[in-house]
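To begin, one chain is listed below as structure tokens, in the form predicted alone.
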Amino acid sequence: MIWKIFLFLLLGFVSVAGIAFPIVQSPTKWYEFPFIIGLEQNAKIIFFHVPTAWLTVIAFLMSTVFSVQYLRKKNLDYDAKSYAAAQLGMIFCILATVTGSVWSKFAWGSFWSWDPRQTSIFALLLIYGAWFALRSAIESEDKRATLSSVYSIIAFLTVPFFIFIMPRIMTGLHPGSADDTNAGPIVDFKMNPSMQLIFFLSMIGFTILYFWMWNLGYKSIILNEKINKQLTRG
């Protein structure tokens, strides 16, 4: 109970100072921010759309090392915890397309440019998307588990390439892109104190959340095929 308590204040604390903390040209305290060319107010949304992207990239890795596990134990236990984790990996990804597409609109002028970062996220969605159709279009138990284990895999070797490549050695619209020399400060992590300070206890406290959500969702999984069982029983 003490640390829910303590995740509460954290995620509350992160989104007070993440939107209310002013950005100025030279910071003297430590809850300003420093003025950044090229992301000005647009820069507070590092603190709420990488901690969503870093999410997406940890649920679809922990949905792929449970796949694995399935194989080769063939418990279904693992099935349903590689599920879990890809369900929460598809949510974060629809936030941090979300967030991205915010951020664009005002930074771009709209929600959608085709940037290849925005690209690559929407391939992400389209992918893991189809896992899902298979899933639901397989009624059998260990057959369904089997299939989706190795679709994982497959699909989890795009991750890498879409998020952390494909943006970086592209031109693009986004801080990171081959032709970006604006953003090298929020890109690389050299942020001042406080920004820092913010974005890792961001960081931090969104991480927490996942991981009860993972731990939440995986239970009601396996309480729901409980209780399918007991009811196709019955």
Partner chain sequence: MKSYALFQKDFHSELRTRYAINSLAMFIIVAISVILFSIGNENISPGLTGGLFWVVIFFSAMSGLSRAFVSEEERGTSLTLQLIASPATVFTGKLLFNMILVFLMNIIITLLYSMLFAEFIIQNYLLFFLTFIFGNIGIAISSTLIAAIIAKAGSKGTLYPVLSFPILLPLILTSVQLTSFSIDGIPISEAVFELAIVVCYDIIMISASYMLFDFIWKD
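Pass me the form predicted in complex with its partner chain as well; I've looked at the form predicted alone already.
Single chain only below; no partners, no other molecules.
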């Protein structure tokens, strides 16, 4: 119970701080954020957008790891874990896409401009979508678990290609891209300590939230399957 209160306070603080703390030209007080050229007030989305994108990747990774585990052990619990991770991954993927494109409307002038990161997250959305389509098409639990595990491993193998080829095919607009004119990852150079603190607190908070949701998610899937089994047996 204690950690739930802690998580509530943490995320509450991050939300309030992330939205309310002012951005000024030369920060002097601890609660003031620096002015980053090209980002300005829009920079505040980093506290919410980056964690969702981070969790999308974590969820995808976890889903693949549990898929491998399933193929090795043939235990349906692993499939439930993989499924729960993918469900959350899908949610965070949509959140990251939406927050990102809202931000890009104000920063770049349009909701979508096929920046490498946008294209990559679009590809990830497609993979998740295809994965759920595959799962819903199969009736038998074992077959569904096996085939979707195989598919998620193959899909995972395509990820490195996106990392390597995207920047060469399209020029990057995203902050932190290799050819970003403001140069260099913003996390290291452009943020002052207070901004970094809030940023990392937000990352930690969202990650804990994710693991909590995932834990509840896979347990409920397993329980659901067990209840269904009892119902069909009568």
